[in-house]
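In structure tokens, the next block holds one chain alone, the form predicted alone.
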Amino acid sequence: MKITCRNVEKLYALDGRTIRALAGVSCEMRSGELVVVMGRSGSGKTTLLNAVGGLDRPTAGSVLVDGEDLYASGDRALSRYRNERIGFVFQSFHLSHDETALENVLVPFLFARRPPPDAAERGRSALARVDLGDQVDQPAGTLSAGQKQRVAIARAIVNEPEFVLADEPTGNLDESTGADIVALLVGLARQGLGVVIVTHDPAISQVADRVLRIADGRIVDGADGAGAP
């Protein structure tokens, strides 16, 4: 799978002003590749991630998925894209603390067109892949921060997506635990998934196949010539 951004712009209205979050971004991201998107707070990193993840429609330009315009399709197709082809990992985990690790991992199946009959088995397998096979029935609220992020990654991969998009996945973790989470994401890329990590931590860039540096809504380094027609 290949995701291509071509001259993507995103404008927001804020307090009577127009904010340009993305200003003509062109780049590519491919399966089997770990891409790190770096930049200061407010540079447009998360907006770019949301655009390629089908969460935020660009104001101008296009996001192509294997050559097809992602946002030319309807809302139902976008929902399928987010549910079936993309896994999301967030800084704040977004877990239900009263539910078990397994119940949290199974959430994507609640929105699937055809939930698989072996959903629970898939959930246990996903937890095993992130080294939490022995925490299946543990309430998420009782887990450590690192374990919570592992549950979030298991939830992201339980549907066997083609890409995992991680927004500051180590932001709430200590250095050692964060390194473990990054190593886990590197492992997913080596297994053939596309992995995109948005971060301001320069240490994470050392494990990337490619680094996109963004400033003031523009790619300033690493665009890989994706803007060509």
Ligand SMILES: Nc1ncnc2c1ncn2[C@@H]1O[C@H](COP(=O)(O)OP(=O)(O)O)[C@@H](O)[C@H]1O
Contents of the next structure:
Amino acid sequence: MKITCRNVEKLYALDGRTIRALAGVSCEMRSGELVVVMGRSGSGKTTLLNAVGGLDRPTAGSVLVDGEDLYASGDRALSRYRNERIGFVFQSFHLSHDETALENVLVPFLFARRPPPDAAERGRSALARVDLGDQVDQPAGTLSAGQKQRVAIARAIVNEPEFVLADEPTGNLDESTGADIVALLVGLARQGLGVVIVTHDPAISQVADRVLRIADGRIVDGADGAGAP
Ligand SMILES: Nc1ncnc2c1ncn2[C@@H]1O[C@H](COP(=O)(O)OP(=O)(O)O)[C@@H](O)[C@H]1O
Ligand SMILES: [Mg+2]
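What would the structure be for the form predicted together with this ligand, given that what you showed me was the form predicted alone?
Zooming out: every chain and molecule, the one shown earlier first.
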């Protein structure tokens, strides 16, 4: 799978002002590739990730998925894209603390039109892939921060998506736990998934196949020339 942004622009209206979160971004991301997106706070990283993930419609420009315009495809196709082809990982994990690791991992199947009969088995195997095979029945609230992020990664991959989009996934972790999480994400890319990591941490850019630098809603380095006007 290949995701191409062509002159993507995103404007927000806020208190009568217009904020240009993305000011014409063109870039490309491919399966098997680990892309790291770097830039200061407020530069547009999350907005870009959300546009690529089908969560937020650009004001102008287009996001092409294998050459097809994602946001021209209708709401049902868009939600299938989000639920079946993309896995999301967030800084604050977004887990239900009272539910077990396994119950959290199975959340994507709650939205599936037809959940697979072997959903629980898939959930266990996703947890095994992140080295949490022994914690499946543990309430998420009792896990360490690093383990919580592992559960979130298991949830992101349980549907066997083609891309994993991670928004500051190490932002709430200490350095060594963060490095473990990054290693897991690198592993996914080596297994053929497209992986995009948004981060502030220059150390993470070391493992990237490509680093996209963004400032004031524009890519200032690393766009790979894709879709340039
Ligand atoms: N829902 C929103 N409404 C208004 N402004 C927003 C909204 N989301 C983001 N912004 C603004 O858009 C810009 C880019 O935000 P964001 O993509 O979250 O940056 P980053 O993730 O790099 O910190 C910022 O100026 C931010 O305040
Ligand atoms: Mg952000």
